[in-house]
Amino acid sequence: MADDLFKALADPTRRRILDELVERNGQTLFEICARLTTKHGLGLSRQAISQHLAVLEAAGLVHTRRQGRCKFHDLDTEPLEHIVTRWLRPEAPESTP
C-alpha cells in the first residue's frame, strides 16, 4: 500500500489534484478538468485526469461516490496520517537519573 501511496504522490500532476481535492473537496471529472485548466494551465484530456484519479484511488487517497448521474471525487488523507506517523512518531521523553 505505501508503494501506491508514494508512485501517486510522484506525479506533479496528481498532486495538483489533490491540492484542488483540498481546496474544494467532492468534485466531478468536469469540475476538476476546469480547475486544472483554469488555474494551473494544464490541458490534459479528461481521460488523462481520469487515469491520474484511478492510480490515486488505488493508493487510498481519492474515494468516489455517485449521487445521481454525477460521481463525486473526495479527499481521503489517512494513508497520507499513516505514512507520516510511521516516521514522525513522538519522542519518548527523556528519562532523568
The other form holds:
2 protein chains.
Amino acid sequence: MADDLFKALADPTRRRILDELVERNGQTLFEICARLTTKHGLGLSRQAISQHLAVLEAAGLVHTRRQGRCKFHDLDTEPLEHIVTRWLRPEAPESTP
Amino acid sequence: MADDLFKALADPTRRRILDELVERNGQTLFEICARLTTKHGLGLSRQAISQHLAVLEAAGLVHTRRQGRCKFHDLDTEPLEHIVTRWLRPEAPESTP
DNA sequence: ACCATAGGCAAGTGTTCGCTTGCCTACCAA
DNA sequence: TTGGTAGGCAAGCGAACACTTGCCTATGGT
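For comparison with the form predicted on its own, produce the structure of the form predicted together with another copy of the chain.
The complete assembly is shown below, putting the previous chain first.
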C-alpha cells in the first residue's frame, strides 16, 4: 500500500510529472509529454510517460477520467499527507532553535 | 538532493529502520539489526542493514556519532517536512466535499 | 469508407538495486 | 599481547526498474 506510493515518488521523472500536474491539472498524456520535452528537455518516448502515469495512478497520486478518445489525468495529493506523519511523532517539538 | 531522499524512502526495509529509530533514537547497528530480526522477522545480514543506514545517512534522514567503537544513529525528520510541500500548493483548498 | 489522432499491450535491453560473502580495521578487556 | 566485539570495504549475483520498439485498439473528422 505505502509501497506503491514511495516507489512512485522514487523516480525523478515521475516527480516532474507531479510538478506539471500541480501547475496544470487534468492534462492528457500528449500534453504532459510535450511539456516535459519542451520545458525540461527530457527526451522521453510517449510510452515511457504512459508507464510513469500508470505507476502514479497505482499509487493513488493520479486519477484518470476518459472523455472520448482523450484521457485526462488529475492530481491527488491526499496520499502525500500520510507519508510524513508516519515518522513525525507528536512529541517531537523540541524548541527548534 | 531530493533524489537521495526519495530513493532512501523507496525501500520498505529502510522505512522499517526509520520506524525503529522513531521508537528508540540513537541505536547502534547491532541494536537495529537485532530488533529488525526479532520484531519483524527480517532475516537480513549485518551488512545489509549497514548499507541501508548509509543510504539513509546520505539522504540526511539519519545522523551518526561515534563513541569509542560504537556508532549511534539518530533520526532526523527535517528532510521529510519539505517533500510534501513541494506538491501541496497553498491555493489548493477547494471545499473538499 | 478513409485516415489521423489518442492511447494501450507486450517483448526485449541495459542499468540500478538489494543482498550476500569474505576479508580487513579500530577499540576494549583479560 | 591475545581474543572478542563493533563496524567497514569491495566484489559478485539475481531481481527489479526505466526505457525503447513494434504492433494493435478506439474515437473523431472529412
